[in-house]
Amino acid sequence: MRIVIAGGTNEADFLIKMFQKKKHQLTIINADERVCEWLSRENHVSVYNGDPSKEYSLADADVKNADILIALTPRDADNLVICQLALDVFNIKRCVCVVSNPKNVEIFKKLGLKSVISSTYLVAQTIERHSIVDNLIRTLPIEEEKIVLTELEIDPDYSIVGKQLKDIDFPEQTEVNISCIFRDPDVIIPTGKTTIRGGDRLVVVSTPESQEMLIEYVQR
């Protein structure tokens, strides 16, 4: 998966190590030149100096066509200008805005980002908990952490491959739903007849309380 982090500090370097990591590749942009030394040095990676905010520093540091961008900046409307710079202009497929500002959540909305976090470091805290998941590739919240949304990568020996959905026991404390499954070339609308097989990506919606009891049932 193809990542552009735009701005940000401590956050960004928790970010590009956790990313590293799952072997993603990164596209890293920040406006401070001594941060962007910083991030270079901590991670053995190239950083591009530039704001991100602005146009030509996107086009420059080539991040079009990327499957996802963050923006990390400490104002609000810069990363509301990268993000819609983003979709708009250089076809990356998904935006993560983080806000300072909680009531900016529903304003940010409303003009078109459909990811707004409310907590700067909300999305290191979502990574960092599920960090020794090896097949963990991607956890979003959605409506503050009501539930959220998580990717799993199926290996062909898990415990659950071969089976049908109506088969396989959840733990009874679980709340969870299988929504889609990603089985190239297809994408799967599974009902109680799915066969999971292993290479499966399975989008699954559960509760937080769930979602470690969940990972942890599905990796046996």
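The model shown is predicted, which means the values in this text are computed figures rather than measured ones. The term rigid core refers to the most C-alpha atoms you can superpose between the two forms while keeping them within 1.5 Å. Positions refer to the first chain, counted from 1. What changes on going to the form predicted together with its partner chain:
- In this overlay on the rigid core, residue 13 has a C-alpha that sits less than 2 Å away from its partner position between the two forms.
- With the core held fixed, the Cα of residue 197 is displaced between the two forms by 2 Å or more.
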Second form
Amino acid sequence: MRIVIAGGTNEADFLIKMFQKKKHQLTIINADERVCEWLSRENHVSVYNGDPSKEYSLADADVKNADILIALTPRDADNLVICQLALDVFNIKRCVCVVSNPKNVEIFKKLGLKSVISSTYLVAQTIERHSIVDNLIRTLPIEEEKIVLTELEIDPDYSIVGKQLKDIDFPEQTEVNISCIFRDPDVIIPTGKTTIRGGDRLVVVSTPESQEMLIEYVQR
Amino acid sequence: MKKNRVLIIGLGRLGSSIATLLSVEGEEVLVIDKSEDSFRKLSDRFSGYEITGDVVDADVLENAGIKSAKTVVATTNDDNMNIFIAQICFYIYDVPNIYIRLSDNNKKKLIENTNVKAIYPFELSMDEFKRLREKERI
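The structure above corresponds to the form predicted on its own; please give the structure of the form predicted together with its partner chain next.
Let's see the whole complex now, leading with the same chain.
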């Protein structure tokens, strides 16, 4: 693949090393002459020195028809302009736009960019997801903990979505039984032919030993 | 006459002169700049509001009342910032009148298909040069 990396210092260096390993063809543009020299020395690549938000810099670096451009400058407005020039003028197929202000993720999407990334935004999402998971797995030990009831929320991208119960291949020696499915507003006592859907909440009976494997398996 | 709300972002010489002009004409003018220092450029005849803030955070625009603004003028010394402001105004807030300054004519493409009106100092200077030269020939 032909990849263009516009701006960035350590992030650019990291990506260059990663893409070099995978033998991608790289074009690197950076406005800072010293960063250019450093990146070039570190990675034995040629780095084009120019402002990537200027059309002539992108033209000189010959980025036309590249597969992906990644905009990494520290200024959000610059990255917006770089990506829009790449898409509109240079016919680059995909752009990844990094932003420092997390609020610009939603705004840049409204302005036509598909992949907008903010590290703060990702951190927030990760934290949210973790706390959701922790809340949703509720367990209830029964008969002096010989068995446990586990309630699991099914995310639409889990791999068991769309499978019938009889086709779910739990790992060997997992002693589990899906006894009930909450599917708003219904409560279903499933048979082998019941299909799992995203948003379902499963109530599963299992031995305490199998519980961990069960959660791991379902959340794939 | 009902006052129209005008936001002027970036107070260089152009921004502060436009701010004074519209303020004297009786519009409700709000000026926004990153640096408080730049408000010194405003003339004594300016009677609008001064807001210190970086519009790369859209909350600054919202707090300045962009939703009810009739006109936004982006005259920061950074083309990319002016384009960013113009696109937000057009695509997100439906601002009826948007004016920006662009030093780089090539960036015209990024505001095509919008109602954004751009001022190109380069083109204006070039036209003036041609006009002066024309005079000399006669």
